[in-house]
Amino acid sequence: MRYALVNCETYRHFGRLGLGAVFGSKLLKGIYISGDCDFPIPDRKAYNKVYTDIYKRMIETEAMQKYHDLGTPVNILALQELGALPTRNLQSGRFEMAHEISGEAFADHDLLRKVACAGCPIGCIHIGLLRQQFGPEHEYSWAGMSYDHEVLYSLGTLLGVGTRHGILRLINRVAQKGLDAIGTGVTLAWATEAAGRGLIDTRELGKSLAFGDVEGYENAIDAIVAGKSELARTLALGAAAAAERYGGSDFALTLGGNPVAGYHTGYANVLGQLVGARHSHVDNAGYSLDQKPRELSDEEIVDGLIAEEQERDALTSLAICLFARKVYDRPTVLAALNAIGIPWHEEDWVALGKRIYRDKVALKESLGFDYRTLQAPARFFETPSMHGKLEPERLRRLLALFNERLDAIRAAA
């Protein structure tokens, strides 16, 4: 299975990277990180000072309030609006049943309870319960499962499933297995379309697929980790393995190798994914510039791309959560390297983004990726996004010129 995940926290994941098929290869179950050290505060007023204001931006103004409200499934309505929520494999941009599973409609009905990472004072893991029933005289189960804008997407929109019960049983089974939802959904999405145009038959998977049948979805999937057909063990290796063997490469929603996250904003979020270094939306938040209020030329989408990737390369190396990054800022992580002893400028931290974001081209390369050969699927072109259809040959310009200030970064090293 190559998206098989790793499980962090019980709610958190490392999923579409296939982390946890290499766990699997080398018979690993897990790793245990115990700290056993301290570092002394060579200024306790300074560092006292720098952690209670970022505890009280976090926790007494707006910029953490989103994700503690609704989470990110406040996403879907507002994607639905644009016309940028990807629905039934991309074949549209709008889900009639978004209401009914919206961040809204699952804090209404569905949420049990917030949770929290490790130390966060946010609680932005919101967790909905399941209930089902098990057998005669009312007797019922029920299970925690944790919901955020991908899983609403790629087990929702990208499905096809209008129903919140349906998500929810979706990713109980997706959690049972461990596999990544996000990849997960990319595949059945595929092979919905697939099958319907005669490419597969996905009664080897127990009953035909078809968009909106939860029941089918989880047969599939069960049948999809154990294996026992060829076209089982196809998607396992997920969407676009599929669709080298199988054909339909037009409609695999994969960019750089990885299914995609749960936008259709425009050029900078499809040529984010293509790029970035883990071809992930949080690499560059190319779906955030894409909703800018003008339209952006070809050098501001490429060289904004490329700096809001150093930028996260930076604060990721600090192990700051990046739904934090607004309260965050140049001058609040300096301030905070400073209290401990770190006596760092801004210039030190533009080089420290630079040179991790230097050292991911390098490694990728090295391993044999191509940046000069990449190229999204047609269906990226034929949808319209929030901004009307795209056309190829803007992306291959994109492409081209993100290639350039490659070549420069590599020159400046």
Given for the second form:
Protein chains: 2
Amino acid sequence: MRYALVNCETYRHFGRLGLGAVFGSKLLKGIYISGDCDFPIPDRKAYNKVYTDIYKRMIETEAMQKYHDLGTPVNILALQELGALPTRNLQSGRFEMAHEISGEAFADHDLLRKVACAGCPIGCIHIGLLRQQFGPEHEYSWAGMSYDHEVLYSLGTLLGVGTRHGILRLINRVAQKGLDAIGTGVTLAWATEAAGRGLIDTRELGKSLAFGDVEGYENAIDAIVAGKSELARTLALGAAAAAERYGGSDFALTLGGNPVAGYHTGYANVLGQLVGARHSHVDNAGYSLDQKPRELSDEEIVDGLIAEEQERDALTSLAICLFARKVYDRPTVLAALNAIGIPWHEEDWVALGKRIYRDKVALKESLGFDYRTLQAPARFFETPSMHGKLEPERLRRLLALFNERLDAIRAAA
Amino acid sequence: MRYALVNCETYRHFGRLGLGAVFGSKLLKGIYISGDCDFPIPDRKAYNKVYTDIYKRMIETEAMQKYHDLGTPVNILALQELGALPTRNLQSGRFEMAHEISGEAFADHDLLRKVACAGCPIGCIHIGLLRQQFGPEHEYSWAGMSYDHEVLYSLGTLLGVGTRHGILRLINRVAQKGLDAIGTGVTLAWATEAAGRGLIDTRELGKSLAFGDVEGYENAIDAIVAGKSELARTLALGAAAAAERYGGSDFALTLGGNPVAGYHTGYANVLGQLVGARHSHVDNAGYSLDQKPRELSDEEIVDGLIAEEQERDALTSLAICLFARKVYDRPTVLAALNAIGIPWHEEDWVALGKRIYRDKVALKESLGFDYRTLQAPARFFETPSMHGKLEPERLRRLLALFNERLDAIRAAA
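If the one shown is the form predicted on its own, what is the structure of the form predicted in complex with another copy of the chain?
Zooming out: every chain and molecule, the one shown earlier first.
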């Protein structure tokens, strides 16, 4: 099972890139990190000042407000409006049931409470109620499921599931099986379309697959994890591997080998996930670049993605939460570093981001990754994005420009 | 606060008779009971046999099925059908919103799970979801509230509250304040009618009272507990005491000083609660006697109540759960006692029940209770029961006969 995940603090997941599969292959159940050392603070007054500043901006400004209010599911209706909401294996950028599964609908009907990761004052984790009858004579059980944009996309719109209860059931199922929700959704969406085209025979899974059929998807998840048929074992390798075996690569929604996130915004999104170190939309936030109010040039897209990824590489090296990135602007980060006795200036910070970025590229290449052969499946060009239909030719141009920039980065090392 | 309760195992309550008030008056927070002795079992084979028999009859027969399925809230629609569901301070025996707050409706919409007291295989405690918005920006909190017939009656039908959410809110409020739900409901129902008749001025509570107005009732509960006005402090003594102060005894729904349970079935119910040792409907189950398929004579009612109470006195001395009373028939109880080395016959068992009953009567009388002056408020005769309008004259006859029987019991002592 290549898209097994690692869970952290119940509601947080290392979902992407198969970390759970790596753990499993090493018979590693978990990692417990503990410490009891103090970090000496040279200037407590400066420390308190910057701490208070960060804390206040987190809870008193709008910087993180949306993450606590509706959370990332606020994106569902926003992306629907833009026509950028991947639906039924990205056969469409709009989902006619979006209002039923929006962040607003979940909050109004299913939200039980919001919780926070340890030490965080925000509380961005939205817990929805899954209530299920499990037997006659009114036998019910319940569970609180955390939901966010990515699961509403991957187990909702992408699978044509237009009921909140259905999505919560699928969240529960992937949680029970320890799977990455995006990897699962992308694989099932591919399988649904592949079955419709006669490329695979879903009798190997025990039940048929159809967009919107929650029970079929629950069964398929169980069957894939059980691995009792060749199809099941192949689907456990993900959509790209399954497409390699059965055909249908044109609509296997992976970029750089990784199943894609829930945005069909445009070139920056596709390119960003192709070239990002983790092939994650949060590596360089291409989906955000696509939503700038004006059209960007090739240079603006490529340089924007690289600059953003370098900045995020530096930020995540501090173990910040990316939801807090608006709070951690450069002056704040430098003030924080100085307050704990690291007398950095902006150029040190910029150099750190560049170095980490370069090291990641070098690591990927040493492991065999080739930035020059990257491609995006045809589906990304068939279904209009919020920028209309994307042209394969422009993506090729963007990739060529990106590789030029990468050459320069390597040369500067 | 005379109707404060004592809570046990989260979802179980010593609700009636003000045990919480007694604890409070002695500054006693709680009692923890623990033990580590074994009880020697002389004949393990016989013990296992009777244990298995009891266990199987509990979980494999219909004896306790209704308590697990819908629980006692199954009574709501049954009593509605009979016209025996006390509504709006017993101004009616039917509630037009009964279907909205029935056991069936709670199970279909709100039931989260069923839990059991320690060691019990049944699980009769029904937990419903109370989900409340507590602030803007989609701030929600939730809690699981246990609901049963008595709270659906006392905080629902009796107060004209016809929404499940409203009832769950009131259950939550009395739970937070540590109040007996029946005592609270009966007092608020009296106050609502008394305010309508101009006997009390609800401005002393801060907000007006109206049947069905949940917010007004929440406010009143807080005000009564806070005790900042004479009316609030008087209502903290219960409906009977408040009626003594302000008038309106005719519609203060107490029997023998205790607020009544949720059945308006007929004479046996009224008489049973008047003369029961704890003035509880479960002392002698008059409501059940009233539901026999044929009309009973005075003798059948009086002797039936006394016999049932004596049997229950013996049963509860074994610390059984009264929901399991159909399992604990006499042959079973005697087999169980014999299996642990108590070689009792039926006459010993009958004598035990009679002795406990007699002792309880003697205790009550030594504390000043007078069985000869008992009366029921006029309301019980004004509103038709499932047996039609009750006649004060017949209740007087029943009380006279009961006192004859009590004389005989005392004489035999």
